[in-house]
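Quick heads-up: it's one chain on its own, the form predicted on its own, in structure tokens.
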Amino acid sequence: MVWSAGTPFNDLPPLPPRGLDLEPKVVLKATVEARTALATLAQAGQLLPNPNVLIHAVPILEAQASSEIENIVTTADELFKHVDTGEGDHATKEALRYRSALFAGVESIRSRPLTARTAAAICSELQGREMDVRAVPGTRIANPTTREVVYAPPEGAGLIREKLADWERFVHAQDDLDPLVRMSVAHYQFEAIHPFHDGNGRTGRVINILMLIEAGLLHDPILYLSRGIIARKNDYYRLLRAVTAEVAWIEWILYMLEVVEESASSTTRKIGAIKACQDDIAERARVATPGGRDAQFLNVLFEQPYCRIGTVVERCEVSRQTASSWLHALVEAGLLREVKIGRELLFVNHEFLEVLARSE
């Protein structure tokens, strides 16, 4: 088999790669380090009094970073500002759809295994329209700067479905392959199949998180994985191509394991920073307002950096007047800031937002 960048890769080999040990000693060592970092992350998540803080916040950060990899650029601030409404500019709406697709995927695998159909549903949520495998030939992936064609994925809907079926069998194979190695190999294969007209990269990165949850390495989507990828974006694309052109599987697997380890460690540090911010604000809030002694009120302030009076009314079961007085007292104390979006008044937990937005 001779691979050529401009020729559809219809001979994309099935998984697992033939005649190759995917877990030499160097991979096994990196796997142990990545799994240790994931276990530390899971333990750190238990330190937060309200796990919903992570479940709400990390997917927003993941959506922002994963979308940026595809040059869909928005800010965490814009995403948190519009998360309840789905509004904002085009890039913000695109990134918020990533968050919706991630949550939909997690909900799906709670009741049924991850399949090619799951991937299509995720891509449809991402794109805001029904997506099916590519049927029209001519898809080419080019260098965004030089416009040189660097890869041509397989063509023909029937062939693509066959390769997705093989990918699905590998994802659920009953063998001794470590789940992190399986995720790394499956991610390459999905991107190489490139089954949809658009949205393949983001779909594949959602699937990474779903595979970790299916394997029991995560319970919720609290790993900020795309941050590690975007920090080494050139390596990501270079090593994907090296698997295709040079069968350089080990280098690719090591890269992905390093990204998992770095991302888990970074997310663990962010949990520590969130916990410190929570404790500090809770102490100051108790002095500023009677609402500061209401645990549910404090939960609301940290589940979303942007808070609405109506949310406090509903969650804390208090009158609108009480909710407003609590929030305005925290504004007076400098703990929150008021912002107007259209005709709506929002209260920003700016210190928490700064913790979420900064690199750890």
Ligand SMILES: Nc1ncnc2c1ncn2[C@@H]1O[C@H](COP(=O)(O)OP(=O)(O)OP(=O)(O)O)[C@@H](O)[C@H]1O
Contents of the next structure:
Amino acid sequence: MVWSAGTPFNDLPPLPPRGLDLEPKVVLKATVEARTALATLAQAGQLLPNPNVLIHAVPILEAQASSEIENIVTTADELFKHVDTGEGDHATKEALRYRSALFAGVESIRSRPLTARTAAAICSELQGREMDVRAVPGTRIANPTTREVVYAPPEGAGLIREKLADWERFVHAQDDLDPLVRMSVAHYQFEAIHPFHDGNGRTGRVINILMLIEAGLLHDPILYLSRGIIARKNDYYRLLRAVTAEVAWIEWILYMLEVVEESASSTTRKIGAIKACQDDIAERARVATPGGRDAQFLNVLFEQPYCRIGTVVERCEVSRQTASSWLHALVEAGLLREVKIGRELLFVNHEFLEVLARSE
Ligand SMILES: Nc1ncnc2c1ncn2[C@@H]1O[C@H](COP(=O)(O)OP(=O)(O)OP(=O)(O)O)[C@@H](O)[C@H]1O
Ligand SMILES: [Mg+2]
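Would you generate the structure of this protein in the form predicted together with the named molecule, following the form predicted on its own above?
Up next: the whole complex, starting with the chain shown before.
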């Protein structure tokens, strides 16, 4: 196999890599640690009175981190503010599209297996337009700082489709490879195929979460995986390239397993912090307003850090006046802040927002 950075890598080998044990002892040890951390996360999720809290919040944080790898920088605050409308500045809209793509992907794999078509659907959702495999040659991956070309993906729509078909077979192969190792290997391959003109990194990172769900290691997309990647972004780029240049599969797999372990642990810590914040606010809300004894009202306050009167009306089945008085009582008590966005009145649960936005 001859490889050079500037030449399209049409000889990208199929999976699994030949003649290589993907699961030496160090890898097996790391899979045990990562799986333990995932199991702890699943248990921690059940500690929350309302599991929707995580399903609402974590994918937004994941969207923010994953988009930031592509230098689409927005804040958690902006994202939560605009989540119901999909508005906001360009970066906010793009990160919200990542979240939609993640949700669309999860919904899709609930009814059919993850395939190359799923990948195209995810990428289309991300990009806000129909995406198909690259037909035009010339795509190059450059080092974001030096601009030096580090990799040229395979070219030709037919060849790309063949490689995706092989990737797909590997994703669902009936062998005894650990699902986390499979996810790691498939992620490299997907990025090396680089099937689309743009959005391959983000599509690949959505697929990671989907593979964990398909494998039964995660039930909902509540793993904040891209934060672990962005924290070690240089390693991410360096190790992807080292698989191509030096067949350094084991280093790559170990890196991915560490990222899973770290992000599962940090998501677990975040759940602990959310729970503490939730208990504290529930207690203070009980004193401040009759609404504080309404379980649905407390749920609404923690599903999104920005809350609308209309949502309280709908969910708690109370009049607009009651909803408004409950919310304003919490403003009086310092638990919420009133903010106006355009013509809309929102109530921000700032303590909860702070817990969500900080790194654990
Ligand atoms: N040497 C490499 N070999 C294979 N894939 C690589 C290499 N370097 C980077 N990549 C992948 O390419 C992705 C960037 O491709 P692309 O711009 O299509 O995706 P994106 O989603 O728009 O960007 P980003 O991943 O930066 O958010 C990186 O995230 C990484 O996953
Ligand atoms: Mg890009």
